[in-house]
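Heads up, the chain below is alone and in the form predicted alone; it's given as structure tokens.
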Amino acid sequence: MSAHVLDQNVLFTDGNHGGQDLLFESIASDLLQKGFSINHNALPIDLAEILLQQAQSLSPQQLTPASTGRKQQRTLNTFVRSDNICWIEGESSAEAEWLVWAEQLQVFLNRRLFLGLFSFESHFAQYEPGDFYKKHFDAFKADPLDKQAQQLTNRVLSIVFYLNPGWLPTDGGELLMYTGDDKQEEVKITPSFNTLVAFLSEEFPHEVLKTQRTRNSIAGWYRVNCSRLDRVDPPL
């Protein structure tokens, strides 16, 4: 695993068992054992159901074609990924309702597994039929002896949240994870609503498979904060 995470004595419960707390918990003991958690039923069900109905609202004008990189290196390359994001922003009260749902559980994580997260982002990602994004990872481990690699922030949790109510078997668009130790096991996630899954950005390869009708989620990634006297993070 990651060796930001992860300390066998670190995971505890503390008594305060609501709803939220217990889908807290889940997720830390499912990055503490495997690396990686998925949950059903996972968000207040009015903070879903206005996310939805946001993802819904989205116009072309909001949504941009998603781009592969970071900064100068992003590209627009239709053969690695098709769909159309919107960065998140808090404008509006389902996104700022998100962001503090996703602050709490970085807290929360913090507390829990030590991992410093320093910061989140996220976007909402639409996938229309036809739409893919082929195997890749959220981020890679830097070489330490690699001084431009150092200078990256490295993202260290990823989390998807899905917008897909009705989801079928023929409707497609799966997450496809490979886990394992030479990450050749299958973990096929049906993007249906509701469901949560995070996963250590730098352990997991993953691809979303070519769906057959519009598909909406949130992606979202904590990274830590690498700020040095020379460069503040993260950056833009």
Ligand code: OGA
The other form holds:
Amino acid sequence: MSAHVLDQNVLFTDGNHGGQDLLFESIASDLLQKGFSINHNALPIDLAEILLQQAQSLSPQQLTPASTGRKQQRTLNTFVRSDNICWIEGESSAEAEWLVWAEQLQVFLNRRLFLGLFSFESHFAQYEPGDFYKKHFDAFKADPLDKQAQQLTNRVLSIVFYLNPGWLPTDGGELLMYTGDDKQEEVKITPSFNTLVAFLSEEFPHEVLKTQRTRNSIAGWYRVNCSRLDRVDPPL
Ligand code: OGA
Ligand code: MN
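Following the display of the form predicted alone, present the structure of the form predicted together with the named molecule.
Then the entire complex follows, led off by the chain already shown.
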């Protein structure tokens, strides 16, 4: 077997193709049991390497200050987050392979958990020394009676993939997730190369602690389909 579980919470695979089903199964069972999943050596190493290369060669022209909110209503709020992002559209082979991988995970989770994931969007994020992302949710639980609000909250699953070889405790920039029944238990995740985190978007408040070093990652979100006759959502 090409993967082994080192402790109850974290899967280490060898990143090869045989490891993929194990990884997907580990994510699925973690999501069922606790709503989040942390995996080291997650992607095939070749894919992780070319994503790292692309992240490291993003030019200032490709990066834009990150905003908060949905695509149509994004607002710039550097008090909340100060990183720069670059949306992934599949233009390079690294991006195209990443999107294929993300779709394979989508298909797996839909079969295994009946999540009904319908679309995926993702971006590179680059945090420079001093950058952070304050405590937030990626999606909001809507009042079941408020049809309109419900239709705006279709991010279901968040994933974050880290691209930082040799990250040290003194580099900061950890992802802090608030877990447990009352969301008081802190889980701190080092943004190390080829670590993948997945979590239910509405369930877990989380933040990115101030980084001391340039910090590269990819953040992605799976949505369910909230289209109505008069509006396509997510937008095509
Ligand atoms: C986000 C986010 C976490 C991270 O982009 O919404 O929470 O560790 N990112 O980069
Ligand atoms: Mn987030």
